[in-house]
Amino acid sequence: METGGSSESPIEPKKTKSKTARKPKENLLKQKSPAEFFAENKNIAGFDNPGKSLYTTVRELVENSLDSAESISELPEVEITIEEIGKSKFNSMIGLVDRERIDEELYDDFETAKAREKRLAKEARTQELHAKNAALGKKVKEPQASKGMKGRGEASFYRVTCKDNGRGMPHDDIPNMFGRVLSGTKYGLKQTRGKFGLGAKMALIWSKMSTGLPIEISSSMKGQSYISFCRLDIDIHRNIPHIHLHEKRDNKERWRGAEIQVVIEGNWTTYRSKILHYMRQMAVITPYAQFLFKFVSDTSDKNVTIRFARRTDIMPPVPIETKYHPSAVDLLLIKRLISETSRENLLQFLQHEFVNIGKSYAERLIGEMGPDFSPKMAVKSLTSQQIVRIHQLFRQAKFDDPSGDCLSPAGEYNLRLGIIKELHPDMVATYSGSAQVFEGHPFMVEAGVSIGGKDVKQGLNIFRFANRIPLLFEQGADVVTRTALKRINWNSYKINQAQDKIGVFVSIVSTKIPFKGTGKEYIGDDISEIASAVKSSIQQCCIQLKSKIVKKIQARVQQERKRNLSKYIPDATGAIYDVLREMAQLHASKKKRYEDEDADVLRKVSTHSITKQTLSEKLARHVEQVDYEMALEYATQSGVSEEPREAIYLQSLEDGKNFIDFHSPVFAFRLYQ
């Protein structure tokens, strides 16, 4: 026993000397970077799985060559490429030497001997079933093609470049713009298509994760004799650009404009739907811009080329960075801009740094603040209860709402194009509404109703976008879609919902979008003022297209009763001229007299100046004039007035010409000089 006892007195100390050393570590804090962070968690940004990730990139590098070339106010020239890359051609990228497999049953896609004569019994069933139907003669599918186990390991490559004519990026800030996570030229409060500064920087980490592969970036702005290039990843860890090649290279071609490339993971198969969707209705909204997109595989028969033109010159003007309104500040944002500010004094700061506060009204809030406040006292000097009261005011106080000018919607005039051009409905019907506010955030609506068109499905197909942007993930959730199910009364407008092919379009900007969940990928229903102007948008369109909609039942009505009495035409004139024809014939015998006007028609009749022809001209001629006194009783009775029309001629799109542009959200004029 004490043999037994002296053994096991010398363990007990050291187990508990080491629980002892492993506590500190576990209480040890810890610290990610933003980049770290947004690798961990890839589905904020949209990079959730490989399809969705080659989507968001083709998405977020679209996004950000239309913004650098509206930025200048050029008429964006977007390409975007995505080149498949086959598991050999990919290893000798990464200088990776293609192995044979030794043991087979090590991998994931292994069939067993008898799985595999599972498989092929089946099979066989299957094509002997098939067999027997056609000898029946009845209707047989196509067999599918055997599904082949696809292993975990069995991944799809992409090389995704974008090249457009935009600003370009100055040759120092290249690294930081790419390879540092939030950091970016899109902060402040301003209408943009961006919303965490990630962009491009979110597929360089998918890059680095799922291939290791540095980004290419090529850069000019205008007037540069030199091209900027930049090889490069990112130090997930620490958050900053791991630069391989940053040089300058001759400009002979005095390109301006950047041309980014990544290669990454990818599913072209389940997204490639969805990736032309978004380009389809990109080219809705943004009808002032041309693209170009490509799909080049080793399988000649699985590319695409899609050009998507150009259909107007005329651009939205370019979004205003704006002040903050009083009402929708919180403490932290006032401490951040009294730390920034450069005014000297409250009075100043107060009238200088937030919207629709004047000198007279700033002092009225002053003196309402109570008497530790001054208009001339230092703005650096106050103090955090100071700061406090402040804030408690601006929640209390009356403010005007802050107006739209700051905002740039798409316009009536280019909505209307970019449906016509891509859609080609039978009529169409646009609306843009005045600015609203919510939580002291300016916001418009723009609308679109149509009817018919090409490719369009039965029933209701939503399109939304949000700062020009489309949105086609989470469709059920957003306002529009409920608002368009539930909310609007179809049938109210001559619209049937579920057998007209109906297309309703709209768009949303602000300088702050209420986005729902992670990503920016819905419009949440809970907001009353945005949720009213939508219908509200989508009513307007509705009135519109109920008029033309009226007008054509009216024509189809029409016809359908000047066929009617049409097709009795020769059957009454037969009837009639047999019957003149008789009475003639007895007014000749003498059998019956007939005098004045009815003895000339008998006349006439006798010596075939009035023949079936002429009573059937005469009937053709009677029925239009009634039928058109028919439809102008009816349309002075419902109030329809038929304006006149008058041809017009587009002038096609040159240079090379002098011209004035008048701008207005609803339509384009151009003085030609």
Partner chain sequence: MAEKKKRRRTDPSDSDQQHLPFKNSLKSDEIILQTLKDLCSSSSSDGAAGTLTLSDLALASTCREVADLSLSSVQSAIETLILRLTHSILSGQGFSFSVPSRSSANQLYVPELDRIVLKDKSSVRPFANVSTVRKSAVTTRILQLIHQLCIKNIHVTKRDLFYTDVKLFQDQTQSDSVLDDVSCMLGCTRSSLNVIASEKGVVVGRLIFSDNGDMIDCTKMGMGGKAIPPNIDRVGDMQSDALFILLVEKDAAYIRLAEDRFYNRFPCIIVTAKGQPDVATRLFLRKMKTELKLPVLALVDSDPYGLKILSVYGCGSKNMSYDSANLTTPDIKWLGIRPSDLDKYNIPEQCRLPMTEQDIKTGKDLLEEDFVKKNPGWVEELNLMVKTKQKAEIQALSSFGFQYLSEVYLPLKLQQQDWL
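Residue numbers count along the first chain shown, from 1. These figures come from a predicted structure and were not determined experimentally. Think of the rigid core as the biggest set of C-alphas that the two forms share within 1.5 Å after superposition. Compared with the form predicted together with the partner chain:
Relative to the superposed core, Leu602 shifts its CA atom by 2 Å or more between the two forms.
Superposition on the rigid core between the two forms places the CA atom of Gly574 2 Å or more away from its counterpart.
Core-superposed comparison between the two forms: CA of Glu617 displaced by 2 Å or more.
Alongside the form predicted on its own that was just displayed, please also present the structure of the form predicted together with the partner chain.
Keep in mind that what follows is only the chain, not its partners or any molecules around it.
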């Protein structure tokens, strides 16, 4: 960042240059642009280290793509490619000639003679151990191929490309959308994935910091005959875009969407699983989107290609921009609303700029404010004191809770499909709670609980979503994790917390998610409204599952009855026969007399016409008969109805749109014309 020195120098007064080159710097009042601030505190936005930066870059680009496609109600199709760039390739990209090391000792990863001795000794020891183990016939893991010594300087670079079929961007806005931190289209009070207009710009800042390469954007909007192409980077100190190339190109294929390409430093090895988890969870929560994830590198065995196929074409409704709830505003916000409003007088302002204030209620509020307020007074003429008074009243007065209409939850149907699609569980239950309120912002909790499935580990697997974004970090402190671990008594739902493969999915949507910490990684456990909503949602799922599990256990008992009964036949008949044989001996030796039938039986025992085998066969036949009767009884009780099968989704080949969809969170109804 020291390159900035040159741009600063013109501002610096010339006269101090000679005498006090060091001292005055401390006293100089400097200003920082937002871009500079975020460059220095990039961990706030999730760019803590190269690995995390790669992850966050992918994440921001994917989320932008989804938002973009959803905003025009288009089923999203997102292609994300991470291409590993070797050092020499990178150097050639930036026009740097590869240089051989001349002074080996200069480098951090230079191995001194002493270190070398130590390493060789260690290697010899492990080899010896290995040979010994091999001699003993023990199976041991192959010693790991000694990792290539990787010093600080040896960074890995990646080209991240994200292509979508979204709205695209207006040609002239592109530079500002990428080259200006804290500028964005998502600032309104609305449930969106992004919020601060930071994501794509942070990727750009990070690329500038780590590689110095610009970002490349191609975009085309609906009906445009051209593709906008823009190559730009950011002037961090002035927080303005620095355009390399901005032109219109031919759009022969009538392509619509956006493609963003950025080259950054990263770390695929350590963040591979995080990125793949992210993609998988994203596929769970957005089953209506299609993702193609590719990792390309020079060594082909590291390559990864995963397609997350679309499973439904039902999209959640586009979230509606809503107005503020009176209890959620602060002084500054009121002032901003006043300066932005087009309403003339106070009454109209209250009535139209906030939710849950009707005309009569607004009049009552104004009456309560005091004698120097009147419904007809010009809203722009309010003094600071008067605004404080309004704020006070907003905090004290009672308002109806905001409705959840402005929220766009994933929908029980989609959540369910997503879980089934990605996890293939044995059982799944979903539940969608009603909207609730925390600090004037409505929120909604949806939950899913699954049992079994592929690639699911034993015990609790927790999947968290906030505004339909997967949350992967800081799991321990999160409200969902804590609730699932501590406040749910899994046993009471016949679920074994340690043995079963339990998937817990909780999606929270809100106009303002109360994230904890700087990164938007987790929701704190201290908000009782959210905690109890999460708990009850999970419990609802469990209740649904319980009946299924009980049925399953019953069915298993049915299946295993005969086996369980037959298992004990030898024990029982063996014991009985032993006693009979003893008795037969006593009878034969005339020590003890038995009468009629009994004597008959004992005689047969001594003549071997009744043996253990006879008893076993008789008992086995009885067991079979009982089993048959029980099975009949079970069938008449439970009927032949099986579990309803999940309908499979077939992608339509032609886009014949002669139908109307009726959507609800739990089902979709399609009327063909």
